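Starting off, we have a lone chain in the form predicted alone, written out as structure tokens.
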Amino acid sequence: MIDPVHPLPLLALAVGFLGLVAALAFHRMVQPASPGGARIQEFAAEIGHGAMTFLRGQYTWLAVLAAVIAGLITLLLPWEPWTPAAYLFGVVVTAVASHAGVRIATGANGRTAEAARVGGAQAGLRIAFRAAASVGFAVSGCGLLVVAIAFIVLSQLWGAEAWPHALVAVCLGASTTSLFARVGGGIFTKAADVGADLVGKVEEGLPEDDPRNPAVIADHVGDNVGAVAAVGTDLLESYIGSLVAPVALAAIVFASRSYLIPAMMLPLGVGIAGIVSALAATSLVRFRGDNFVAALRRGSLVATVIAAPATFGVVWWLMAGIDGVANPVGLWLAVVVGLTIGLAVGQITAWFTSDNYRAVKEVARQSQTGAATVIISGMAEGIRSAAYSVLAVATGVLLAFVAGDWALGSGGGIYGVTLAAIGLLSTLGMTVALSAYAPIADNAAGIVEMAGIHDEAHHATDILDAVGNATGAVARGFTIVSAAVTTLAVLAAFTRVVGLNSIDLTSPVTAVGLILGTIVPFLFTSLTLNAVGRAASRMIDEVRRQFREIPGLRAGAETAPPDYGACVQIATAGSLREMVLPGTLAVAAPLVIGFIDVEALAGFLAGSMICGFLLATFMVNAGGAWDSAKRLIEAGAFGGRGSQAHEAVVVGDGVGDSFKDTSGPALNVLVKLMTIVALVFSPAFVG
């Protein structure tokens, strides 16, 4: 049991509420801002209006699912009421987060737009970084108070070997929650822009976010329910997996040892250095002159510059001068390291998704020869930006698994590469800030428009938007890269409680589960394809009959306004509905295999783990090629809009938005929600 007097877990507590204040005080720096007229105000409330909707129908299915898992850990597990309520807390908790972070999002977007028309690019940036912040910081505090009151009381109700597994299923609640936002959301929001497009922009011929088209606002709450809600939701069930997979790891490996209540605090304390990182660097982003990617870049790079002294200060703190704790230096280098992979692959995502760079450049050109040829380069690019993100993440692996061997001897390895993970996602409150900026400033440019405001405050909010494409095929790839590495994390923790060593490929059994875990990731990819291809289906042919029998639509939406409304329940209804596949696929072949045999669980759960990183690294840097390429070509380049080339890439960018919104995003949920439901299980697979 731990010491209920012991100061760490009770200061996370501290430093999660902190974050949720400072959530607050960022909240509370946009609120006076001017909300602007009636127009923006009018679609404004509009998008939040929308989003509102999808939110309480995402809600609904989720509590059937929450309900039907938490019956089966009643049923399959040996009774205890502790690790159902802990399930339940999980997903309630990440629901709430999820459900702040939109609120946030949407209340800003009229004001972002405002700020831009009035003063111009850098107070509209102002505007929308701040409620991005609201948002990480929401997220990220959110995250360490969760652990850490399920920490402090589940540890104080049962003995050692017990509840730690409980504080598992904190972490498989989090996961259903975000199996929804990311599928669900993934789905909407495509759907809604495939609608938005293919009618109003082809076969209308209106122009971007024009108020008469009346997929625009689905379209818009689409921005915010998939990349705020669902990265949200993604990347805080990451974090809370990242902190509970070395403490249940720790709880086995280190059972008899007396280190282990350190090494099961540890994760708690880089969680408490992380926020507190990311919170002073937040405050230290500047905006001056007009390279705002590179500010907003600056602040990631200087929160990982202030979160590795301090989580020095925690690892000697609470590791050195232990009996078994050779080099408690090493335990430092392994989260150094995860604060290593997080910068270089947010380097190499850049490389392959951003316009000042080659990869983008060389897509754009091959729009002269047609779409085919773009295709292809894309697929290109995508691909060889998998090889260099897998091989930044193996050698991260490979260093953390070394820096714990040398702290700890036998087990520190595998724990080292926990505490990466750990690293990866500590300064989480800036990470979530920068993917929550690009819908924010989206959304303020599609009001712009929207509303007739052109010139000056279009040019801003067009700035702002560019500023965002960069910021969040960014946060994209940190998100892929941080799903795989925690769930290495939680499958060595698995791998421990079903009493497996090492994973033989040379066994039958473990190399048949291989297979069919590399399988699950192209099913699954197939599967959420074909659903947003439903989902735009049904939204084409909303807008269809909208502009053939709402009189006047096409002359001017003020005197003939289309119907927003009901586009916004098409997209919801058909994504909620089309993501219920998939959702069962994710929790029942993990119990399937392991009710069979648990090394097959395990090579299919190593298999699906790769595959689905390397799938879905190159399907959302492809997609993100395929994007910039075309913004570049928009800005002038190549003959810019309305040439043969400019026809090119929005064919390639008609293919790699679902790659890059709702396919490429969803597998890091797939993949680690599979092993989490297979640790949270195990002893029901072993009993």
Given for the second form:
Protein chains: 2
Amino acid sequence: MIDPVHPLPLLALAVGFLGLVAALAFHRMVQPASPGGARIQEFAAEIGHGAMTFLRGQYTWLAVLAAVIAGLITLLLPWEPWTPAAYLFGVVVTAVASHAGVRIATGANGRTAEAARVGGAQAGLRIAFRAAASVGFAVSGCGLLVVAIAFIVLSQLWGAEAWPHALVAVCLGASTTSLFARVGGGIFTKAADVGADLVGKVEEGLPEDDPRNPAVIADHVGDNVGAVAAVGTDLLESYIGSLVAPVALAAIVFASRSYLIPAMMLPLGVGIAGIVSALAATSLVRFRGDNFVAALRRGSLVATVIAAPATFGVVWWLMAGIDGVANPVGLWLAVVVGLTIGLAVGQITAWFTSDNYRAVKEVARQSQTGAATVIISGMAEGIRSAAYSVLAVATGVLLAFVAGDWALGSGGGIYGVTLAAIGLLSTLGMTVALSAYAPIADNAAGIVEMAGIHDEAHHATDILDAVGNATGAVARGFTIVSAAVTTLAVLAAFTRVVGLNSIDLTSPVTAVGLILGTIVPFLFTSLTLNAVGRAASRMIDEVRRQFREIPGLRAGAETAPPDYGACVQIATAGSLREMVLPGTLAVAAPLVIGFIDVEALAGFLAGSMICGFLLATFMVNAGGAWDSAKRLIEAGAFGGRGSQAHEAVVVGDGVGDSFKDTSGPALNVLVKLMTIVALVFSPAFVG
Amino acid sequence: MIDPVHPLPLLALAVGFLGLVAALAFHRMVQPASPGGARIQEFAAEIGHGAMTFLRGQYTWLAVLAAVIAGLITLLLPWEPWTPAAYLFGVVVTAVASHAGVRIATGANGRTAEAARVGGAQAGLRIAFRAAASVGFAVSGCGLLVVAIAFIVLSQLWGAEAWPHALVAVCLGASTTSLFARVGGGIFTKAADVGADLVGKVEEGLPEDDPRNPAVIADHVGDNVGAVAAVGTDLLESYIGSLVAPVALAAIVFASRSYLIPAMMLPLGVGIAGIVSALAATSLVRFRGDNFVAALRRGSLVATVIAAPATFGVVWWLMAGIDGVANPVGLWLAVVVGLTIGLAVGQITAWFTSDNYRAVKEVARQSQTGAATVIISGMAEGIRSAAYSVLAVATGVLLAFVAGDWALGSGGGIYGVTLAAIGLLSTLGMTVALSAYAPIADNAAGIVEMAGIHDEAHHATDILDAVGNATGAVARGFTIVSAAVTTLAVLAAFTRVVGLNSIDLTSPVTAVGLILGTIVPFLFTSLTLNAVGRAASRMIDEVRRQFREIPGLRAGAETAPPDYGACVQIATAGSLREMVLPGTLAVAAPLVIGFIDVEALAGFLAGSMICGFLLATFMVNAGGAWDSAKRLIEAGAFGGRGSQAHEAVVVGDGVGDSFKDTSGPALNVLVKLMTIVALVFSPAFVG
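Would you mind giving the form predicted in complex with another copy of the chain, to go alongside the form predicted alone above?
Complete assembly follows, chain above in first position.
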């Protein structure tokens, strides 16, 4: 049904492939760097090995859940081999991408440490940034490639009318992988962190990153699992969702219009523009002077600025001059709104989590009256940031609706909203890179410490590490907003696919659906907050056991090395076990409600999206504010380290860690997964 | 239009008056008790004086806001003198009721202390309970009386078609008073508490309730302001709202049906049954043995059990045998659902805030790993409790809808929901009494301490105080759920009054309305959390100043008494100043949105109700769990007072205090006020 010689899907294929080539090229630039001395290599290898242990454990469970969902697709949906195949394709490719990202990151941490040791912060940064860019392009290239392949295969080879629906199953595959990476990874990273801190630092009095601490490797593995695998898959899922939702939507809304085919291809076009812009921006970013954070954020900004005219070209190429497209520039404006939402949310995140602004200073100041006031003011700031973020996004969505409506008339508004989602996500490669940078730098600092290198290297890796905290906070804010906007796009597609004319809250069943939807993020958060506690206490028991049972461990005897692997195993098993309940909730809830009433399901999804977005932003930004307040005091404010103020902010940071790295971001996956489950299984609800 | 000789409104008038008589009778029972020695009388008088200072300050600002709103009513609504008059009537009467409640409570604290000193806990409890019952009947009797008077005057003397709308203005008056009592009072109570603790206890090392602490009187005033004025007015507002919303609803939905008049009178009938049941239950409650909490909760249960058959009689009297009333028993079932919601939420509150259950024990156990884990587990439990509460209420609302629909057919469902709200609130007198009991007992314990009485009395008042903590938690849970259900009833009336056929989320304007609605409780919470911090720091400055500038204060010289009044003044001024921003937000938001789009306003109100309900329950129950965990440890668990575990739970309790006494309950008033503003000004939006 789509012109087989139209060049756009093939171009998307090529550009997605180009992204992977760029990833490989950056990886190749990192590889020749010296891996360092034996001690550096040893710890880097331990971390890499631990990360693979976690991924293996995760993939075993992922295989089980994927088999269950593929079975449900087969049973509940009209029989069609392409749909489960597309689903499994989505699962496998995103799992491979996540695996590759972790491998790249864990291959670069030792090299970053060595480069910083020999050549200082600049040299270390170069290695870390290239590895991070490699992860960024691997994820974004993979995303475009997957959708392009599925698009071509399903539309050309299969070509039946239901092919956009099978395309959506690819996204459900990505969501399934993402559930494990985000929730399981989030629990792993905090359980390992708490285990390392509480027994090693507090009970045994070891310094941070001491090689005698049995949980120290698990802690470093957790950084990679959290900031590379979790963030990467989360954004990859959003990206794929934003690319496929408008196709499913257009197939229904524009079914009889002359611009059906271009409207289906436009998402891929925006994706092409985004990757090309990110490539251009990456080659333009230079690290001069000391302000690395500014250089990295400039990179994101440049990518956005280049993407704007590039997408204009794509929109004009595909949509101008077609009968019925009144104002093609409106479609471009919808994309630009998406790009702008990304910048706006980045700025809001900075206001609340960077120590350059009032919020973090205020939280730090409250440390003078104790931990309770630190918690209260951090919560007040986090809650406020959530209100601002949602306000910014709601404004953007409304503008995108107006732009789309202006461009295409009836049905165009909602299509405009889906275009904003792609616009927002088109430069995801930069964000993935910002996030992947953090664990590489953090690991490098830890390796220098563990390897016992006490010289300039220390100072250099500390600089790198501080940069990572700033970039990590921006990436967290971006994942939430992209999840929210993608969910909105998928939800819009869902309402059209099931043929809903309204989601009417005066109907009691719909109202109850909405209310149930708002409850689920609360329940899920309660589960993940407690899960961290339980997984952490298993870790604590294991670390205590090792100190008790391995004679000479505390003294640091060569003959008594800690069993790092056992800690990684326990964190892996614990985090995956804790996923069963929240994971089941996320998959089962939309299915149950969908079979009862489709309009109630739409209300349910709307409620969970809004409430999840608010809760996630609150938790992530409160966590970021506490983290930065702690750093501010550790840098000497209000008495510095060891003061009562420091004790107070350490409590805040302890609360914030679970908020920002586990429970908050887990909501991203929850709302996306529930909505995509609803969309994929929609034929079963209405059929 | 209503039969002038129908006995029901007159009976409501009589029963409301009977409630006031009961209040007076209980008050008369307390008065003859000995007011104690000179020291007891002195401190009791200081507290009473301080409370009046706060109320005077509050009423000045209340007069200003009431004048503004009365002006808006006059300007924006079709000219009609009855509407602003009804509004001002609501303001004045609720302010008088709140004033009377505080007077009764502050008149009983010294007597309770003296009775406990002479006759032990049983004797003290008898005084405190009678005073609390007096407050309870004053509030509930006043509520029924106000509505009955307005009902009779507006329907009989005026009798124009718009009289139900003027009746609604009475509720807006109650909301205005409640805004000040709840938000201003909430900020006052925590600012005074923090000021007393932080400077007096922490900096100066004084014990709790030391008369040398300049903020100690303000702290005791705060207890009355928070648990008597704030809870009493909050529930009074809900009660009035639940009585008037079905009248406004019935006037539209049942306009041409034969049962219009009985349907309008049924709310008053349920109110009558509720007060009579509460009177009967109060005369049946006996305090034998030691389990006072059980006796008090049994009182609530007995009131509910008596109310069920009593309301059946009322429903049968008014609605049976009327043409078009298919199943009058359905209306009674709706009322019973409301009564049951109250019991269910009481049980959920107990699960999460009583140390008899798992949640509080778990929070206390987490104290062994520090303050951060205490905060996280308290939040996890609070968040879960919110999900359960909302689930229970949503189930109840759906059942009430089904029951109402079965009874009356089309339109009956939504009327059933409003009946459930009245059912829930019909026994509010008991809840007000439970809440008013807490500050009387707490004040008595404080007065014994301040007066330097060190004997058996101490033990007796501590027992009384512990009872108050349990009853206070139950009352907090009840205020939230009653606010949510009342808001739902008012919202239902609003949608019918403005003639909305749908609240359709597929319309982008309505969706944005819903999203804005979910934001407002977040913004409001952020404002109130920060307000406590700011008001508290003004208090801290004043207390520090007194210790600095009054020589001999620390030594406790007779010639150097602290200036208690200055602290009360500062807390009063600070708390009222901090109200300006949140108060303006609450009044302005629905007006602005209503003039833009009425359907968006309905979405806005629905969003704020759901989100406010979730946030409030989370905060209040997390606060309750931390409070109980602290008490558990102070009773000796996990190392008891002075242990590291105790330090950790003290942090939790510090966070929880602002949650449960200020920010959480403030949301009750926010959502009710916004919804009632929308209903009162609805003619301006559609006209």
